[in-house]
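Just one chain is shown here, as structure tokens, and it is the form predicted on its own.
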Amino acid sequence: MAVASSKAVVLGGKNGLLGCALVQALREKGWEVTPLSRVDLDYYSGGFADDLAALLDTLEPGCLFNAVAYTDVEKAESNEEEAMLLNRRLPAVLGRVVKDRPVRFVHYSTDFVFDGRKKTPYTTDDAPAPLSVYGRSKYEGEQAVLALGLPDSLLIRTAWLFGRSKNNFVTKILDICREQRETSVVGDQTGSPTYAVDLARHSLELVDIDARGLFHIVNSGQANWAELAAEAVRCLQLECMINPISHADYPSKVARPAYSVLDAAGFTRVTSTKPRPWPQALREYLLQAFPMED
């Protein structure tokens, strides 16, 4: 089904890292966008489905983007109920609401659905095997959406997001490195650093060509956390040494995949677009976000 209108609703579009990037990308392409937060629609409310249905019937959007998720991997281990509510139950509710409406549903998932035992990038054909509550909640959210049999849904996995938000790894590292001359960062977990702006724009490429199904969207290349931190520090010329350490030396109760690089070949195949390398995207983000740094 082609998108019925150039109107979109973005859950998490007022203050979320991905949600704000989606709102910006949509508006750049001429869409009429309604960004929503929990203040507008309470995701935890028992009446959420009815409230959303009424809103969609009033606005008549062509797309509903779900950029809401419980993303605190550490806290999810001890707060499983809330993680499952946002990552599993919410997408299922959204899917049921749009099922009988001419609305394209775009939902996002994560590299944490994999166990990291591979040595080559994960494709959409690889079987998920999450190691953590967060990973399991996101995978069960995927399954809940797929179980509804929505013919026009779009499910996008991504990883290691950075962008205009204080709540991401890059900004946290930069805050530390402005105060310290050195810091230790895990160097034996490898993934796909991804710029939220690129993810949003590539998502719209899929919508534009009426794509459906499961895709991976990440920036090209791979890095471990220490390499990502070092590149950010280098870009802003901060005098801070990044010391790679083993994940075993980092205090955490969460099992994380050692290797969770995502293969975006499926996205490239249908769009003819190859995402740019993550260092290039990181540099653009940092120079825009911190123009006075030298």
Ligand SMILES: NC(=O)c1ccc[n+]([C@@H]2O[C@H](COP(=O)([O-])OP(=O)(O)OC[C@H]3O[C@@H](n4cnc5c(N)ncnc54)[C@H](OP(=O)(O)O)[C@@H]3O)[C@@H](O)[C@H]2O)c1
Given for the second form:
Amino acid sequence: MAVASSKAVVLGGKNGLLGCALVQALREKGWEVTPLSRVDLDYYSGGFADDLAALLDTLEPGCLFNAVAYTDVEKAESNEEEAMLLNRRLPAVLGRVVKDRPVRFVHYSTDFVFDGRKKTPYTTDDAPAPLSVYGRSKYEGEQAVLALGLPDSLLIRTAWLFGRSKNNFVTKILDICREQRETSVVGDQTGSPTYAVDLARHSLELVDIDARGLFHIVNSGQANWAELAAEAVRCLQLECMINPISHADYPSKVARPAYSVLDAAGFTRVTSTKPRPWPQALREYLLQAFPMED
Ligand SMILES: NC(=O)c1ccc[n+]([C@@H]2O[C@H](COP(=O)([O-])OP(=O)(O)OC[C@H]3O[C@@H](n4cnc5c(N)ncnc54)[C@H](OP(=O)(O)O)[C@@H]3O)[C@@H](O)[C@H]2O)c1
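Could you switch over to the form predicted in complex with this ligand, since the one displayed so far is the form predicted on its own?
Full complex below, order starting with the chain above.
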């Protein structure tokens, strides 16, 4: 079913890394967007479903994007209840609310649903086996949405996001590298660095063609954390040495996949678009975000 109107509601669209990119991409394409945050809707309250239903009935959007998630992988280990609430229960409630309405639901998940034992990129046919509370909560969120059998929903897995937000690896590493002449970064975990702006635009390509089901969207190529950090430092010509270390030497209580590169071939098949290589996207982001440092 084509989307009923070019109005969209974006949960997490006021502050989130992906949420803000979605709002921008939608507006670029002429959509009327209502970005929401936790200040507008209390995801934890018993009346949340009714509040959301009333909002959707007033705004009559064609699409509801869920860019809200508990994304702090470390804290999720000790805060499982809240992680499950945002990553499993919230998407299930959103799905139930849109089920009887002409609203397409677009939900996001993560490469951390996989255990990282593969040596080749994960396809949408590969079986998830999450290693962490975060990964499990996101996987259970996927399952909850799929169980509703929504005919028009889109479930998009992505990975290693960077963009305009304090809350991402690239921004954090650059902050460190402005203060220090060297730093250690994990070099034995490999994934798919992805620009939130590219993810948002590619998501809208799927909406445009009425695609439905599960897709992976990531920038092309792969990197380990140290390689991503080194590329960011190189782009901004900072004088900071990146020393690759083993994950075993990094203080973390979370098991992360050693390899979680996502295969976006399914996305390319239906849209004929191949996402650009991550270093190209990273350079564009950094040069726009930090023009004085060029
Ligand atoms: N970041 C990554 O590297 C990455 C990798 C793979 C997949 N993903 C997936 O991509 C999607 C978007 O991720 P993102 O990085 O854009 O997320 P984010 O910026 O970390 O968070 C998105 C929004 O979630 C809301 N939120 C977070 N914690 C909350 C809490 N405890 N209570 C209430 N609201 C809370 C906040 O909304 P408000 O402050 O606006 O209320 C926040 O802006 C998620 O589904 C995530 O699992 C992300």
